[in-house]
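First, one chain by itself in structure tokens, the form predicted alone.
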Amino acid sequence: MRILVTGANGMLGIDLCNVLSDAGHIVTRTDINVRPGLETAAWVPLDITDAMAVQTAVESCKAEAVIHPAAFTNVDGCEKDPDTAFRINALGTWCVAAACAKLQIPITYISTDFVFDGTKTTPYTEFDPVNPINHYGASKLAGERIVERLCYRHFIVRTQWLNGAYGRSFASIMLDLAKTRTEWEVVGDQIGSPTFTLDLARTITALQSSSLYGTYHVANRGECSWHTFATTILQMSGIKGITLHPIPASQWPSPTRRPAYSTLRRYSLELQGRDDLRPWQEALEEFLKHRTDISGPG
């Protein structure tokens, strides 16, 4: 299948393009700019907020499907500049979805746990009501609504707490801090599922052969707090002599309200008997063994 991928130079995008290519798909990689260290890779410059440019890119590569991870994912940046958040996450998605609708091809839109308010105490399913509490979640939910209305052949894939080999993620930040510090504070009262981009990419790739369009939650199995996640990262890395202080989210210096509990249940996959996501600890172990840092924005 010929597949165009937006945000292909991002942490998820790199793994996704590699997994798609390994599965035999013909991939067109697009992004607004190249990540430093990947200058020699084949990719097509694309501003997703330019409707004509998106239409031309999709048509010129004769895409049979589009996967759309490109987004403004800086949560605090979205809170400080909601207009930019909606321009990229809503208008950009509008442009991509309109191109898919015109050509009548499927779109896969990558969304977030932040569409929920975090007031539940059990994992969120795809059928729970949404209620974002910050501009990032609201802008991504706007993207979901646009995709649903324009493209009847769509996959909306909600995920969370992404970590990957390419770029800066929570896991890589913890390892970097351990090189120069012996103690720091980590939020201990927000709960979710660490999700590794390689596993997410594999599930997105598998969905491309399905005709059961709709909304899917994709996250690694299990849940933890950021503090527990950080502690496990250091323990699995064999790093000793570090003290991590758990603090409430209210003490973290951020302008953004975040869901206190946002674990995603992979209910759509469960119902289909296709939920094969491994525990986050197993994915973390593989990440630590094969970690490859590429400098650039995370």
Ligand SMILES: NC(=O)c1ccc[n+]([C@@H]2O[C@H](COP(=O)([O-])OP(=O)(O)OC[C@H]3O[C@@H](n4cnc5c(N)ncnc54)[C@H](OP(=O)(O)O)[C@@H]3O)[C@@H](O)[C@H]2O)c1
Contents of the next structure:
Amino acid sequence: MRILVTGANGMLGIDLCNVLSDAGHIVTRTDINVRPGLETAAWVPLDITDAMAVQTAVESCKAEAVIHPAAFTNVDGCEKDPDTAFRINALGTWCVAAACAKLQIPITYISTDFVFDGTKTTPYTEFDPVNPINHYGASKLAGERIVERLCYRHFIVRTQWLNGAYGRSFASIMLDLAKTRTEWEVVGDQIGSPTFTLDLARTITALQSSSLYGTYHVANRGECSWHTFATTILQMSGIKGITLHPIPASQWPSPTRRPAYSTLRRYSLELQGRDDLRPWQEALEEFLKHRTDISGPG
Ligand SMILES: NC(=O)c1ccc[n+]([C@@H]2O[C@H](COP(=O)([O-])OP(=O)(O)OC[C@H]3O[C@@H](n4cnc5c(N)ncnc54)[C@H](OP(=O)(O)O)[C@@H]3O)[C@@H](O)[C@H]2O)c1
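Return one more block: the form predicted in complex with this ligand, after the form predicted alone shown previously.
Next comes the full complex, and the chain you just saw is listed first.
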């Protein structure tokens, strides 16, 4: 299939385009910028908030599907500047969805666990009510609504706690801190599922051949706190002599409220008998190995 990908130079975007190409798809990689120092395959500049440019890009590569991870992903940045959050995450998605609707091609929109308020104590399914508690979540939910209304053939893929080789993920931040410090604080009372971008990319790629359109939760299996996740990252990397102090989220210096509990249950995949996501610990092991195999910034 000919597939146009937005945000192709992002953490998920790079892995996704590579997995799609490996699966035999013809991929047009688009993004607004390239991250300095990151070597990627050829890509086309595209600002998703420019409706005409999006339409032209989708038409000129004769895309048969669009996958749309481009977003303003800085959660605190969205909180401080909600208009930019809505301009990129809602208006940008509107432009992408409108192009797909006009050409009658399917769209896959990447969304987030932050559409939920975090008051549940068991994993969220795709059928649970949404109620975002910050501007990032609200702007991503606005994108979901637009995609649902404009594009009958859509996949909305909600994911969480991403770690990838090509980006500044939580794991790479912990490993960088370990180079210069022997103790620091990590939030211990927020629970979710760390997710490896390659596993997510594989599932998104597999979905492209499905006709069961709708909303999907895609995250690695199991759940933990950020503190447990950080501890596991250091252990698996063989780093000793570091003390991680668990603190409540209320003590973390951030302007943004985050859901206390946001584990995603892959219920749509489960119901279809195709939930093959592995435990986050196994995925983390591969991520740490992969990370040392490549020369990305981590
Ligand atoms: N990271 C997570 O833990 C997480 C969790 C849940 C859901 N998600 C969702 O997963 C998707 C991918 O996340 P990610 O972490 O890979 O994000 P990322 O690394 O920030 O990638 C997003 C890409 O979109 C680009 N972009 C921003 N504004 C754009 C515009 N106006 N036009 C075109 N491209 C634009 C960014 O460019 P610049 O970097 O130059 O701005 C970046 O290359 C996002 O939709 C995000 O909401 C992520």
